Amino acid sequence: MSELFESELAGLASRRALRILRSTQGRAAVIDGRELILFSTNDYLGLSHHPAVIESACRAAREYGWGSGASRLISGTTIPHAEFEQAAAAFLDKPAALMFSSGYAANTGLLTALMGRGDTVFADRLCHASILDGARFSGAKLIRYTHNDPDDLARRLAAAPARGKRLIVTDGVFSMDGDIAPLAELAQLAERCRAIFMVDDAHGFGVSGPQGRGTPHMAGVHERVDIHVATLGKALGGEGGFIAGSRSLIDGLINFSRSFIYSTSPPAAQAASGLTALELVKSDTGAKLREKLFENMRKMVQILEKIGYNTQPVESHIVPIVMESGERLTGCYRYLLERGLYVPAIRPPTVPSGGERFRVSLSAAHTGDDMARLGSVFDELKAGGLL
């Protein structure tokens, strides 16, 4: 059966492929043999390489072994793991919190826990794919509104039958184009019709708000918020996913997540080194890496400015630059990685057809020199005229 997916593989415009990093991946790493700046990384502060972040990794791995060996309703419940979870609920202002191996696994397992045939799914058009696939599978209808768009939410709400659960659900930060949801209309729509309020805060967490807890915070609305959705894996500089919100809440997903119920735990290691960088977030180190981050997308703004790109209103340290044609994404792409810049070119199904880009990802690990040169760069794109 060696000819599995070759017709659609056929069928591509460009095939996607996998790279291969080696040494070290922060702010630049060593593919395919070439050192390479990176404007891909997710580790938005750094952390993923803090001497304390790794030191307490190493300490729980020596200490319970690397493997977990189980899943958490056996004997894969370590104390690194009700550690973290206490102290990401207590971070958030929410009674409880449960880790998830993945955030794709924490989205997938809570809507298929929570919703079900009879209820309604209101999700933005531009949520992250782990929620939209949750939804379909939960067997919940669901319903698209136009994105950041609250008017577009209020009349799919009233037109649609008010039975069953009700979810609202949106990202805090979108990780394609960088800009922040209107959670105070959000959340008054949610009280308005009775709905559960869910926000996926994956790319705000650790860096917006006060001390870095999120976009529900920087909006206000954190009490409003049912079901916080957050990540060790980008901000924190881990992996795995998880879960704030009330008591009955986390107990319905310890009892009825099948993603959570089914899996091996994330190694205790995982968890403990998640604290450490919890610790690092909410201290004064924290809040000057995230001074750093925000200076960083300020100069990134006025380099893209200068060399005469329009830049939509950003938002976040996520800055997107959409290409006027598809077709020129991947010749830009391989010039970006010939000059020692990587640049992760966003194709569909992962942004619409017309909405090709590149996904210029800040780190406050990143330096002047770093955004000078992909500036510089950029700019001899566009002279060239394929920007």
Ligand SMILES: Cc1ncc(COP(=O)(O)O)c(C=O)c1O
Contents of the next structure:
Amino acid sequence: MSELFESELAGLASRRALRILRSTQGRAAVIDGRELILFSTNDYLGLSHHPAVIESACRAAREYGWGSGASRLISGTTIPHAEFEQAAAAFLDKPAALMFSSGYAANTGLLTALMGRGDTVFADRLCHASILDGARFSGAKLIRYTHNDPDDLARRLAAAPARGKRLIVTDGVFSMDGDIAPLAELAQLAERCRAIFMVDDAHGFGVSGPQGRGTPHMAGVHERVDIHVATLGKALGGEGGFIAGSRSLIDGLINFSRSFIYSTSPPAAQAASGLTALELVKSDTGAKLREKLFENMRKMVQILEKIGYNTQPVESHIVPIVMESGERLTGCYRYLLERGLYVPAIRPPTVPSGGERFRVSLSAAHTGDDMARLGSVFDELKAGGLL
Ligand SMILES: Cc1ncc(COP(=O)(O)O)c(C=O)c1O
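Switch from the form predicted on its own to the form predicted in complex with the named molecule and give that structure.
Below is the whole assembly, all chains and molecules, this chain first.
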């Protein structure tokens, strides 16, 4: 490798590093030889450890083997894949669904299949990277509207040339800010401008709305959402992504979505455990877990009130604590670690410069003691003038 390339890589490599866990990741994990309470996982209901979820993964692995051995269109589609897709579509009141190996693959595979040169994607400025990447890879024009601002979107729709397909896309629950999109207003704009309306509800699925069906059901607009994306990697406690929509949309993706066609199918065990997790989400167990999560959200509000942090209301289980000065982030992060708490510090480019923050991710698995400990360490940081 050339010296220039080496030095470029060295500059990049110093920015982020991997942390190796020596245990399962539940409410706590062993990292660097110490047990830390995690406020970092998207396993919002704690289902990654549920015995029924683990058992169905094991059963499917024994029956179908671990790897699927081929892409979905060749010989990589098993009964668990088909059953998961049917159940996910029914849960979201859509005719059909399609599972991908990740939410990232679902979004990029969808946008590149559906959109192209001459089309326009209107995306919220804070949409997840997988949506922005998919829009860019597709060759369509990407217009980013001001975060959660339907008036700005309306202006941009009016100003854009009326040619090609138009697609409006938003996260349901925003992954770094935890706030919820104004879905009713966006649906109305999509209808008025004859645009396709897509919601990526990765973080709302399993948690928000009736039975955890997500933010479109919570806002009562699910029938007006053309494309509903969600993942198995968050509240379902597994791995994978899926898209729900019309039968023709799903057939089109089976034929044209490159991340679906040219990639090894996720293992049957992944689909089988996803199905069991989905059944739990729908059941009384799911209702109790959501109630516990909402209780932890209420405790988080009390913690924020106590430290006098009230710049942003808590709308979901993702709670950002945006720093007045990004320079203090690393010091606070180390202090939290010393006190046994792992709260991820989020820096640019994941968030814009000036938006450095702690992303507190709450789970039903957190106990009252975990929440109290988080509260008292934030108190100490506040008292020390750090937060
Ligand atoms: C809104 C959103 N969409 C998609 C993804 C990607 O999902 P996955 O982790 O399954 O690739 C994420 C991941 O954090 C996300 O926050």
